Amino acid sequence: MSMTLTEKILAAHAGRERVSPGELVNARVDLALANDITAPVAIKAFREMGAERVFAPERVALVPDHFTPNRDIQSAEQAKLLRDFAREQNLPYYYEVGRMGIEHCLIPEEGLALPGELIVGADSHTCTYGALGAFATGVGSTDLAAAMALGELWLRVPETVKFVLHGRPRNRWVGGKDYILFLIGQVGVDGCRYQAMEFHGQAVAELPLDGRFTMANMAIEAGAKNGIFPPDEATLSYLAGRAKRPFAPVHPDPDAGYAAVYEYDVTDLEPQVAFPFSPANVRPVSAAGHVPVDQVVIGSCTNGRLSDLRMAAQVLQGRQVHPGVRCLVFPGTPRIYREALAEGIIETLVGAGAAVSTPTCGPCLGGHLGILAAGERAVSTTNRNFRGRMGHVTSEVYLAGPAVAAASAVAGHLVSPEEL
């Protein structure tokens, strides 16, 4: 029988000819990863289960990015625990500053996530790597400990929902963030609960890898187990010179069975905004009304890549950030930071009045470097806007792409770049 992309990958890693939705399988893991919040718990569980060595040092990645550069003594101790474990196990380790990065930007950049692979991470946005045609999903820290020790993990095979995006957007500011916000707005935060979101169509085929990373990253916000794109020439081009090991791209069968198929024409789609307090509370920016803004955040594992910074700079070029707005920019990795420097993007951002930080997840989860006070509003290119997500419980977060975020920083209120 025919299989979807996710089913094919799980079948191959379970040593089976085929699998069906609902089945439980024990599957081989290609990469296991964790960060400075989740790895300490996983390491503790690893010790408690009596494990002494990880299954393959080159296939375990520890990336401190949530509370680094170390926010306080506790975060410094967390990072040290990772550092010591990495030395003990001879793991590749990405130091807290200078050579690290936001994990879901850094892992693909380093060629550690590849098409056809099975990747698990103790972070819900591990699904980002589905942009490369991998089955990638978040797991708990204890499951991650088992994966680190054994190189395998049990999974329930998810159903797959197919999303087909037709057309080419007329609005030049529309990208992957707008596509995924629109889709989450259509299906809801539990509309794809424990299902695979498989993306197809002209708009998807023409979407650069940066936009695909953004879409796969936010599949979890629709409740999905994973988001995944069939690999194509753009995928192979991105991986050329990056891939750390051989890989075999996998494609869905043309007659694969799907739990549902949704088709949308994005020709007239405009930039989207998710209002508080749900990623599904989505409306076009033209319907936003007048929403004053105190802070703008551009970056994160969702939109901290070079094309995101480039788009923000295009909006900010020749303009100034509103005097009542704090505009914070977080490149995803040092390499992205350097490329933005070379292009003059950083000069444009700083010249406009933005502050550019070392790579960190800090503000996204209300950790540090951008926490909101009571009643403050932020437009953010991050992925979640739950109550209290970025600071005080009465603060508000509006999710948008980098163009809308940059335009709002200039205007002092939520606005489309076309209105500047």
Contents of the next structure:
Amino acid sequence: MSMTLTEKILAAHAGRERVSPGELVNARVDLALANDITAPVAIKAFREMGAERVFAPERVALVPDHFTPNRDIQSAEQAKLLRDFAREQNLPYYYEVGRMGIEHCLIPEEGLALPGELIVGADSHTCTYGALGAFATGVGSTDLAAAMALGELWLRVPETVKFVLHGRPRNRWVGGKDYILFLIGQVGVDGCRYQAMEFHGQAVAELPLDGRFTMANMAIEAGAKNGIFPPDEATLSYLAGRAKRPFAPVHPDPDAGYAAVYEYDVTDLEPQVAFPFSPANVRPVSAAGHVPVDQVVIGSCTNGRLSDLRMAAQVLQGRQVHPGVRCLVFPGTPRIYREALAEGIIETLVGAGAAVSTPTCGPCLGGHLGILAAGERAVSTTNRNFRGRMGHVTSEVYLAGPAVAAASAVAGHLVSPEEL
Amino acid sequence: MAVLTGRVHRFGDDVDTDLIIPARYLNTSDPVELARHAMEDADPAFASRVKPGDFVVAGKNFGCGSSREHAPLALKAAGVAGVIASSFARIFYRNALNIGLPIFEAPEAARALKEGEEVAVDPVAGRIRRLSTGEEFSATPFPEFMQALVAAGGLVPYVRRRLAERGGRA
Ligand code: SF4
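I have the form predicted alone already, so could you send the form predicted together with its partner chain?
Up next: the whole complex, starting with the chain shown before.
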């Protein structure tokens, strides 16, 4: 019987021939992960469950990335809970500041998310790993505790919606962020609620892995359970020398049943921007009007990868950040940071007047290192622009890709790089 | 579970987890501390206004955004007896069931109920009654497995039992 990519992975992990949308299955978990906000709650639930050992230490990852390097005493106490638990349980994949990266940049880079796998994380953007052809979804802390204790979790098999992106964008600054913002703008923030988004088409096939991570990352912003790409040559070469476990890529059946199929041509797509206060409030940058900007944030689990920093540097090369703008750059992992150093990207960014930080979630969630005052506006490469997301409840976040963010840092207002 | 009676606090569509509990307060997971800031960015007076047993009523996609379990925890600790909405975001739905915050997917009730009015909710039957008129609305029933989960008192006791079974087999 024919199945979508998500259905196939769930069937395999539930020990079933086939599964259908709507069914509840108990599925085996290949990796369970949590961060410094969600793990403390999960560890508490784990103890209350009477669990003593995690089901497999090499299949649990803890990444303290949100309030680290610690913002205050309370967050230091939370981070300590992870550290102590990692020691107690002998977890090989716990990452201390200095080796720590933003979880959804770090886990794939470490080769801990693989095609055909089933991954649950106590963080909504766990769906990022769908870029590699894994079923990956965000859960809460109690679910994560159950997964750590049992090595399995109940899941409802989602319907799958197929998105086919045809063509090749003419605009050189258009990338994965623009594709996914455009799609969220089309379907809305609950357009794919409880569903799997499966991505196909020439534009997707030609999109480098970094761009696929960006797209899968924001599937949750359409309400989806997961976003997923059929693995291909690019996937395998990304994983070469990285994969920590053997894996078997899974592909959707050609005649699989989809709840809906959406097809778009991206040939003439412009860079996209999501206006406050919804990731679905999307328009092309040319229709942005005059939006003065106080802060620009480049980084996060959405756009903190090497090609994102490279694109920002291409825009900032030979230019200066506007005197009225704070431009903050957050490489996703220490490795990305080092590669950006080696390529001269960091030199360019700092030379242009940007501030480059050690990897952390920082301002993305209004945590620290770049909080907005009342009424301030930021252009940010992150994934959420909800009210108060980056600071004061009257502050505003405009979501864009790294090229528009960097261009806006130069201009002091929201703008496309072509207009500089 | 007994019938729950309380007042309605209304919110709109797409109430996200940053509105339910802003990330700036997530340096703790203490429910009492979290409850103080429940719904703060949507309604700064909510935490002081809400009475134990009250209901949050909202439109579509309630709880969208982050996976933070702190969101249902904050509402529960603030005294909220349950959330009635047209629809719930996926992770919030799981989290609420897992920690034992009653939720009701009831589009008609979500549309009809007014700020400040009193409702009586039968969580088992999924029936919501407007006290002023006696008008009744029904909620979408949970699938059987989830009913069992709720009856077991949430995911923690459920896993505890599973672990005990495994221990018994070993
Ligand atoms: S970078 Fe932002 S969205 Fe990504 S995990 Fe960190 S806080 Fe969440």
